[in-house]
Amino acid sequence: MQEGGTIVTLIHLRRPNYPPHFYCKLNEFVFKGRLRLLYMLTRSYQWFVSAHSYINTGPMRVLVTGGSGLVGKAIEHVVLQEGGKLEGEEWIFLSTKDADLLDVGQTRAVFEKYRPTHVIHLAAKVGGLFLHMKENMHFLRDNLRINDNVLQTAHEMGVTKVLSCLSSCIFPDKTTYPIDETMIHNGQPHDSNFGYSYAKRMIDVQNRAYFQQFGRRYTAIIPTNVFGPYDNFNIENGHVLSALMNKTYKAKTEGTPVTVCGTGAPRRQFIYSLDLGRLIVWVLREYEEIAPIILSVNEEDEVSIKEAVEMIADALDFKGKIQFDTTLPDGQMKKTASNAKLRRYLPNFTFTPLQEAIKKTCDWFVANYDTART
């Protein structure tokens, strides 16, 4: 007989006074059982492998999205002029012509060109204050599929380790300061950029999910506003300083004021990229947590808009006017973020003074202009 069998009917020769139905619940609690535990061990035994699947044995070979773009030419730059590559490794740094990254087959293609063991998510649909607000729909879909895409084919393919970049503008509007990365879901982001703001929202959501269901060792950064070299310079949808450094060079040229859109006082904490770029190879190193890390210079380094343009004035040679219309939006006012947890990690750390920062710039921008992003 089988096991189950003889047990029941060791029991029911003990106690020969049971309903023959109370042994057929008895077989089913006892299989219900075995099979319950089977599932359990194939499960802990899933996640293990999962969960340890980061102790990389050989190099890394290491696959960036959005590779061509500001973040990723800085990370190029700190990984192959400054001996950010260790030996054996390999770097591969996409762009839009790679693979389009919406379309899950291209993107599930590319990853099985490169077989990455890492990969640093950068790219994104992005732009400035004004489109996001003209399109704050098309931001949220088009984030959404490009990080799916990105995280889910990691995920079925084995990849160590994501580290994703966010973005300070996903913190809540109506919030208390400074920001940490604790207070990410706390409330709803400013009105001018939500549909981006909450795609990368989502970002955290899934490393948490991948984390818990599968031990999948997916994370994030959150960089404060980057600027530098290869940045979109473009005067209607480029960052701000880039934006407005392309603008007074403009105006320098041709002798006409530079007009600053709002009033000049929003404030915010500047990073050069070089310096993102160091500390994102660290991250992909050395940081363990799922818990996505913001990444900035410090509190006391915040400045206005005003203050930056008269420093990229200063750093252009610019003579003439600058004048603010008052009469277009500032956007959110301060998301003045803490870096107390880089700190912990990297207490000595040195960033890169903004006007030294916006100087070398705005030099490369002027060496380069006929072929930079205006």
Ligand SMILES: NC(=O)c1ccc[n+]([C@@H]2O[C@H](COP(=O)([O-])OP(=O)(O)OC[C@H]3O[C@@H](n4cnc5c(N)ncnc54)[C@H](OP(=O)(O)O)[C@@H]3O)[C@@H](O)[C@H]2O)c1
Contents of the next structure:
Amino acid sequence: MQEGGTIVTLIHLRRPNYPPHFYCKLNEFVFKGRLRLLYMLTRSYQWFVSAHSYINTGPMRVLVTGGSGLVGKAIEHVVLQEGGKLEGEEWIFLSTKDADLLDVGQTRAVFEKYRPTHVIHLAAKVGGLFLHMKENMHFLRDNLRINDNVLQTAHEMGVTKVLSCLSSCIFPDKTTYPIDETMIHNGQPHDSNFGYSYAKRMIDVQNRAYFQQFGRRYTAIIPTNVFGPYDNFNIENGHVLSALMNKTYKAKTEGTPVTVCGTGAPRRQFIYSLDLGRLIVWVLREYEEIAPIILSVNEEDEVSIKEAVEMIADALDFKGKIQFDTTLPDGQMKKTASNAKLRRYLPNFTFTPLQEAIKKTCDWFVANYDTART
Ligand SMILES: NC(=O)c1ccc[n+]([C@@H]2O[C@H](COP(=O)([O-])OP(=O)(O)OC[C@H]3O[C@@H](n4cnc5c(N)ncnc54)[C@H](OP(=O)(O)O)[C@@H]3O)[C@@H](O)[C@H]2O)c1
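Switching from the form predicted on its own: structure of the form predicted in complex with the named molecule?
The next block holds the full complex; its first chain is the one shown before.
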């Protein structure tokens, strides 16, 4: 049987994103008698009461938007193959075939169909550096629309928790390092991807507003550069590691050198999609903050593009020449992110070593060459 109730939250007026001082679930009967008392008690202080209804259907029914992509497939693997799914839970993985989330009618219809209690929101217009530079307007508008459709529909349907996906590339361009979760809005993003960045930053703004006005506990994660099976390996539009894997594999089969765009000097923290999938399931179950959390390997595990391409060459047994086209742009030279917050929660989480994760991804790419996104 579907049960419902009301969540009462005390919110600090000057620091609305601050974790609530008091937070409890009451059924409607108890709630009615107590709200006035609570309100009177808190009027003279800097707190106000927010109350909203929630649905409680027992085990979670989790809707994953963008479930057919790199990160969605990794979560599916963790949930279905690694025992991540608990008894009675239902996990639904969506793609554009189920609903075009740019369209509010289709978004509502798919939420009506599955009535989720929890949402992992991954769907986005994503791409590599060169596509971003060409299409900042599309990245801005499409992502604003998708995110607003998903968050507002989740709110209207009483979804208990939404976990959305930001990215470490949305941080200010001119900043101090390492960057952390508190610095998202501290300055302009890099020029190359400002459309995508501002759209993603608005998710954090919306999460704060849904919490302040309605007490919704919607949050966001900030992964660094993700790679793994089911990535987009397209040489022009793919992410850097996957595009380089495809380039190197091609060069090997054609007996030509590999040409890397730029100097190879920029440094990046890469996270294997399966590690990210495991962390996302943890965030969904355990992380209670509205403020986002960076999901990244440690700072000392950051590598240069040159080091990464050498690992790829090793994994694919490529013996040819690796050359760098220094006439092409590098993008941001570094964007070192701190995972100190994650480490406070999960000090012992073990990331797959980069060389091992690159080898697994290259093996998947070669084995699935005919169907992989190239
Ligand atoms: N990859 C990274 O390095 C990285 C880093 C940081 C953050 N992120 C974030 O992680 C999330 C997932 O990224 P990903 O790398 O897994 O992307 P991906 O492999 O390109 O997958 C994108 C997913 O979004 C879906 N989608 C796109 N437009 C849609 C629309 N209009 N309606 C419904 N679904 C739509 C796609 O469905 P179809 O398969 O049907 O097209 C696909 O399932 C994104 O929010 C991204 O910004 C990614």
